[in-house]
Every structure is written in structure tokens, then in C-alpha cells.
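Just one chain follows, in the form predicted alone, and it is written as C-alpha cells.
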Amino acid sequence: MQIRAVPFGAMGGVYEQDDLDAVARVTTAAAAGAGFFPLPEENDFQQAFAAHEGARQAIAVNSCGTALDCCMMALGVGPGDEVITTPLTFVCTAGTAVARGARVVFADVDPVTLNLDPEQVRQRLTPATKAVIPVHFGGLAADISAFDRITAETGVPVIYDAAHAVGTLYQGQPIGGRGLASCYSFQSNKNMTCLGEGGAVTTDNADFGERVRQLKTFGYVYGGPQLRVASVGFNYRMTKVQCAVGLTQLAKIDRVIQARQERMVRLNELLAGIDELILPVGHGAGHGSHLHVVRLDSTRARCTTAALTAHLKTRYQVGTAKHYPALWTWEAFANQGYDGTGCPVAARVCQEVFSTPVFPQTTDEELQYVAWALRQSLAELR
């Protein structure tokens, strides 16, 4: 094949004319004197997002990190508490708990799904456990039923990191109403994006939702005879323009996810039979298909993942990304004494994973080229 560039894109979703029209509509109205407050778009977006994700309510915030932070504050997480989560995730999943003074406890992942292993979580539960944060990794739903049982038996709440999981289904149903809450991301490389940033908390618990709503707006309590500030909160709001774009993004998200699913299934077919590769599972109906995460089997390969991805980039111009290094390897966690003790699966997986460039706009010719470049690279590095 002829060498061609297939970069790992910075934009995971799709912007179209309706998104541009939404921005123009809000800014034109503001220029005419309507201003940017109040925010009817926020309420409209929250209702639509809650309905799409199968939850009773959604609270729009400006990132998944702030969504998680609001949940940690709403739970009262602080010094002396422990929060159990996966080491195979973005830094904010654990960082928000650490920022509140809690100790993060890493539990191992399932070697097939790469999601947090509920049985490993059980082994780490203590009287100090304040919450469990599973991640729907890559868009594949975690074992929600098993985590429901943990909550039922112990009372420990589960907050899902659903940054990868807009549109993900579990046993055919949306995930947004499961656990105590779910935290979503609309950052630029996600399947749905609101001008580069954005997030939401979904929950079926009215009291918890109200606490999150207060915390994301300086602690204000709206309604009643007078405005009150009931707690110390922050400005974690999405903007009026972002909420307007959120509505147009939400209107097309099922189409975007289907396009990603089809391409990831196709790439799995093209990569089938390569002994050195462990392909992701579950892509197809119900999978959020945010990431196509491949593993270079360290027991079979004659090169490292770093060497393979560097070769793909320099020799074949195929971009990849790393999702993710083990959290304990980041300086912020290593300096506090975190390590991979008790997580041998994650320790191996985090050395092996790399994400391929698969997006809604990716053509079949590009998928064929990526598969060919991977085969060529592995042969050349043997």
C-alpha cells in the first residue's frame, strides 16, 4: 500500500451546520440585548440528556472532572476516607478524591473487559470506604449488577465515571440512572462535545442531585421565598452556548455512536488472526465505542508497545494514543506512595494498551491501511 497519514484526531465527535446555527442563535440574541443569563438552554439540555441516558435528572457542569468533584463533595469525602477505583483511567477519576483529602485504593481490572473487577473491589472494602468509582472503559459498560450487590450488602455508594459512555447500554438499558450517580464528559475528543469542554452528573436520587446542583453554582439554593447559599460551592456551570450546542450534539449522538461501532467492528475483523494483538471486546450494539483499545500481548510480541507505536508513526504515519498509563506511575500519585501492589493485571495491561485512530469520519480505506500498517510494523519489528 502507498503510505498515507491517518492521524489520531483531536475531535471525537461531529460538528455540523446545526451546531453552528445553535452558536449563532445564542450569540445573536445576546448581541441584541438578551444577554447570556438566564439559561433556558441549560434546563432544556439537562432534561434531554437525562432522558437519553435513562436517568430522572441530569445536572450540567463544565467537565467530567468537576462532575466527579461535585459527587465527592456531595458525599462528604475527606481526610480519613478511602475511595476505591481503577488504575486504568484518566487522572481525574482518582484525583478528585485525593484532592478532597481521601486515600485512593486501586483495585485490579478484569483482563478481558479492562473494567474494574467487582471481586477485587470486595477484597479492598474497609469501614473507611466512602465510595467506589468504576469506569465504563472505552464505552463498555462495567458489571453494574455486581456493583449493585456491593451497595446493597455494604451501603457503599457507587459513582460511575461515564466519561467514555454517552449512549452506552447495560443489558439493553441506558446506564445513567444506575448507581448513585454517573459522571459524563463532553470534552473535545469524546463522542459528543460541547465546544471543547462540558460534563454532566445523572442520578435518580433527588436529594443527591440537589446537593450537586448547589455545589456547581456557589452553593446557591434556588426557589423558595428568598435566595439562599446553603454550602460552599464553586462555579462549575456549562455556558449557555455550550448547552445550546449540547442539544444539537445530543440529537445526532446515536448516529455518531453507530458510525463508530461499525468502524471498530470492521477494524477488529481486519486485525483478526494477528497473534501478537489482543483485540477489544464488546464493540457493536450497546457499546459506547469511544475508544478502540488494542493490546500488544507482551508474552508473544518481540517489541514493546512504545516501539510499535513509534514505528507506526514514523514509518507509516499512523497515529495512536495511550489510554492509559497506570495512575500510580504519574508523579502526582507516585510522590504520595501509590504503586501497583495488588494490581498485576492492570500493571501488565497499562504497558500493553494503545488506541487506534477510529472516528466517525474514518473511511474503510483508512481502516484497511491501519490494519496493514500494524501487520507490516509487527513483521518488521520481529
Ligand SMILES: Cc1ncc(COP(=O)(O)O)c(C=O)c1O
Contents of the next structure:
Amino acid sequence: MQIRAVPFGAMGGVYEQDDLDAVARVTTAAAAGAGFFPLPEENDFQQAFAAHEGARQAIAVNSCGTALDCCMMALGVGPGDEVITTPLTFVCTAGTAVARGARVVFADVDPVTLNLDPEQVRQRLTPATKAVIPVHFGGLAADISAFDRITAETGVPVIYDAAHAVGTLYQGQPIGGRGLASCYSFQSNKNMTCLGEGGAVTTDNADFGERVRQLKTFGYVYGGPQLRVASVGFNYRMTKVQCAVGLTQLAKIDRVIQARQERMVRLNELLAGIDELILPVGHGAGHGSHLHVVRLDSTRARCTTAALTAHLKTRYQVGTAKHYPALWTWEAFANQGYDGTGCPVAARVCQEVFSTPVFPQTTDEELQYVAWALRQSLAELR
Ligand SMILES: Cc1ncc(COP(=O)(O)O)c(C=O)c1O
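Having seen the form predicted alone, could you now give me the structure of the form predicted in complex with the named molecule?
Let's see the whole complex now, leading with the same chain.
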């Protein structure tokens, strides 16, 4: 095949004329006197997002990180508390708990789904456990029923990191109302994006939702005879232009996710039979298909993942990404004494994973090229 560049780049977001029109409409109205406050678009977007994700309410914020932080603050997470999560994730899944003074406890992942293993979580529960944060890794739903049982038996709340999981289904149903809350990301490469940044908390718990709503706007309590500040919060709001684009993004999200699903299923077909690779499970209907994460099986491979991805890049111009290095390997965590003790599956998986460049816009020729380049690379590195 002819060498062609298939980068793992700025793609992912799908912007069309309706998104551009929304920006122009809201900006023009604001500049003509409507102003950038108040935010009727926020209300509309929150209702539409809650409906899409099957939750009673959604609270728009400016990132998944701030969504998680609102949840940590609303739970009162602080020094002396423990929060259990997966080490196979982005920094801020654990970072918000650490930033609030808690100790994060890493529990191991399931070797097939790569999601947080509920049994491993159980073994780490202590009286200090304040919350559990599973990630719907890559867009594949976590084992929600098992986490529900943990909450029912122990009272420990579960906050889902749903950064990858707009549109993810669990047993055929949207996930947004499950656990105590879910935290979504609309950052630029996610399934839907709000001009580069954005996020939401969804919840079925009215009191918790109200706490989050207050904390994202300085702690203001509206609605009484006079404005109160019940607790100190921040300005974590999304702008009205972003909320307007959130609405147009939602109007196309099912189509965009289907395009992702089809391409990830197709790439799995093209890669089938390469015995050095462990392919991701669950792609197709119900999978959020945010990431296509392949593992180079370290018990069979004759090279490392780092060597393979470097070769793919330099020889074939195929870009990949790493989701993720184990959290304990980042110096911010290593310096606080975190390590991989008790997480042998994650320790291995984090060495093996690489994400292929599959986006809603990826063509079939590009998928065929990526599969060919992978086969070639594996043969050349023997
Ligand atoms: C699993 C996970 N959680 C949280 C985040 C943070 O999202 P945001 O950039 O919206 O804060 C990301 C972003 O990549 C993520 O992948």
C-alpha cells in the first residue's frame, strides 16, 4: 500500500453548519443587547442532555474535571477520606479527590473490559471510604449493577467518570441516572464537544443536584427571600454560546456515535487473527465508542508497545495515543507514594495499550491502511 498519513490528531469533534449557526445566532443576539447573561440556553441544554442520558437532571459545567470536583465538594471529600478508583484513567479522575485532600486507593481493573473490577473495590472498602469512581473506559459501560450492590450494602456512593461515555448504554439503557452522579466531558476530542471544553453532572438525586448547582456558581443559593452563600464554590459555568452548541451537538450525537461504532467494529474485523494483539471488546450497539484501545499482548509480542507505536509513526505515519499510563507513574502521584501494589492487571495493561486513530470521519481506506500498517510493523519488528 502507498504510505499515507493517518494522524491521531485534533479530529474527533464534528462541527457542521448548525453548530456554526448557533454560535453566530447567540453571539449576535448577545452583542446586540441580550448580553451573555442570563443563560436560557443553559436550561435548554441541561434538559436535553438529561433526557439523552436518561437522568432526572443535568448540570452544565465547564469540564469533566470541574464536574468531578463539584461532586467531591458536594460529598465533603477531604483529609482523612479515601476514594477508590481505577489507575487506568486520565489524571483528573483521581486528581480531584487528591486535590481535596483525600487519599486515592487504586483498585485493579478487569482484564477483559479494562473497567474497574467491583470485587477489587470491595476488598479495599474501609470506614474511611467516601466514594468510588469507576470510569466507563473508552465508552464501555462499567459493571453498574455490581456497583449498585456495593452502595446498597455499604452506603458508599458511586460517582461515574463518564468522560468517554456520552451515548453509552448499560443493558440497553442510558447510564446518566445511575450511581449517585455521572460526570461527562465535552472537551475537544470527545464524542460531543462544546467549542473545545465543557462538561456536565447528571444525577437522579435532587438534593445532590442542588448542591452541585450551588458549587458551580460560587456557592450561591437562589430562590429564598434573599441570596445566600451556603458554602464556598467556584465559577465552573459553561458559557451560553457553548450551551447553544451543546444543543446542536446533541441533535447529531446518535449519528456521530454510530459512525464511531461502525468504524471500531470494522477495525476489529480487519485486525482479527493477529495473535499478538488483544482487541477491545463490546464495540457496536450500546458502546460509546470513544476510544479503540488495542493491547500488544506482552506474553506473545516480540517488541514493546513503545517500539511498535514509534515504528507505526515513523515508518507508516500512523498516529496512536496512550490511554493510559498507570496513574501511579505520573510524578504527582509517585511523589506521594502511590504505586502499583495490588494492581497487577492494570500494571500489565498500561504497558500494553495503544489507541488507534479511529474517528467519525475516518474512511474505510484509512482503516484498511491502519490494519495493514500494523501487520507490517509487527512483522518487521520480529
Ligand atoms: C476519563 C477522563 N476523565 C476526565 C477527563 C477530563 O475531562 P475534561 O478535559 O473535560 O476536564 C478526561 C479527559 O480526557 C478523561 O479522559
